[in-house]
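Single chain ahead, by itself, as structure tokens, in the form predicted alone.
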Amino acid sequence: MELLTAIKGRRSIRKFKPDKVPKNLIREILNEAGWSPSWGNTQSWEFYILTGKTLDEFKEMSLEKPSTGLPPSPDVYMPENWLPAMKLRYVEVGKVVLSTLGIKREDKKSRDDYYRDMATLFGAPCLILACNSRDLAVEYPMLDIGIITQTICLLAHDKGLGTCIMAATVRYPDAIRKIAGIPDDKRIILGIALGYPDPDSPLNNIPRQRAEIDEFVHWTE
């Protein structure tokens, strides 16, 4: 697959087939992704792969925790405030997803059903958790995580797999550590749902939009 085709063709997958992803294929993707650039070649990333019974336990936890009223406490907090243009893009994605499913704003039950589907990774048979050390400063190691995450997603797309980068997967890190055996000195950054996309799902065919270049590029001469 040509690079530009991979970049434009990769999308967030919101419905996966139940087929398992072979372990050797996951290893191949992560081995190749290891060639991603990092600050000073520090390669500060670490990954924990959840499949099978471990992933089932994770999904059960993800469904159970919100119902207890326990507020999320992620290792990396999502920003509460966005600039207007950014917030508009974020809101529009939510609207498109719900309208594609035919869910009206006042239909709380259907919205909750969708969020439960999200909690179970849209049916993905694999979750890749990206972590780094708590001993590191946040900023540059976080850039490294972002770079290798993009590489993983492009490689997966090239091999016929799909991904969804999900902040929702890391809302309860203490519970995740117990399930996945992640040491306390590791910061859990994000999760990548991985699997074979369901090509017939409307959610995997929703239109996507990107800003025009003049909205985010500034020239100086």
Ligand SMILES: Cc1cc2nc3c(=O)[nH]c(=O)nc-3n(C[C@H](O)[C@H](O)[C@H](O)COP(=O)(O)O)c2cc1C
Contents of the next structure:
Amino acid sequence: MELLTAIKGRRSIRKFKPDKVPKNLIREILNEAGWSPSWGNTQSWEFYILTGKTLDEFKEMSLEKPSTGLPPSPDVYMPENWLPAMKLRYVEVGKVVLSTLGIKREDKKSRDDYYRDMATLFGAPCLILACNSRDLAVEYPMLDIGIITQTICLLAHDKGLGTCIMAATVRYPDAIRKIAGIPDDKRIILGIALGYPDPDSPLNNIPRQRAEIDEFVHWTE
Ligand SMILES: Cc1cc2nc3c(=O)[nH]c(=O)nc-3n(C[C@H](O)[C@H](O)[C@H](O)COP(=O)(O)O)c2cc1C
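Form predicted alone done; form predicted together with the ligand now:
Below is the entire complex, every chain and molecule, led by the chain shown above.
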């Protein structure tokens, strides 16, 4: 696939078909993504792949946890404060998703159903958890994770797969550690839901906005 087509064509997938992704294909994607740049070529990332029974357990846990009353405690702090223009965009995505599903703001039951769908990865049969060692600094290794995450998503798209990068998947890292056998000394940074997209789902066709270039580029001469 041509690069620009891949960059513009990749989009967050929020409805997956149940079909499993062959292990070889997941290996191929991660092997190729390993060519991503990183600080001093440190390649500080690690990935845990959840499929099958492990993923079923993960999904059960994700559905149950919110009702336990225990607050989420992600390894990576979830920021509440964004600049106003950014907050607008963030709120807008939520609104577009809910209105696409025909859900009114006051309809708590339908909103909860959507969040349950999110907890179960929109039906994805695979979750890639991006992790790194707690012995590392936070900042640059986190950039490395961001860079390889985009590479994974582009490669997946190129191979006819869909992805959704999901902070929502890593809100309960201690429970995930138990389910997936991830050692305590790893930070669980983000999850990437992976699977075959349902192309007809309205959620996979929502309009997406991007800022004009002059809103985020400053020239000096
Ligand atoms: C770090 C990160 C975390 C995200 N977490 C979630 C999430 O928990 N749930 C979700 O539906 N989308 C999540 N997204 C997807 C964004 O909402 C999405 O990338 C953004 O709206 C732009 O849309 P696009 O990916 O379709 O271009 C996340 C994206 C990033 C980069």
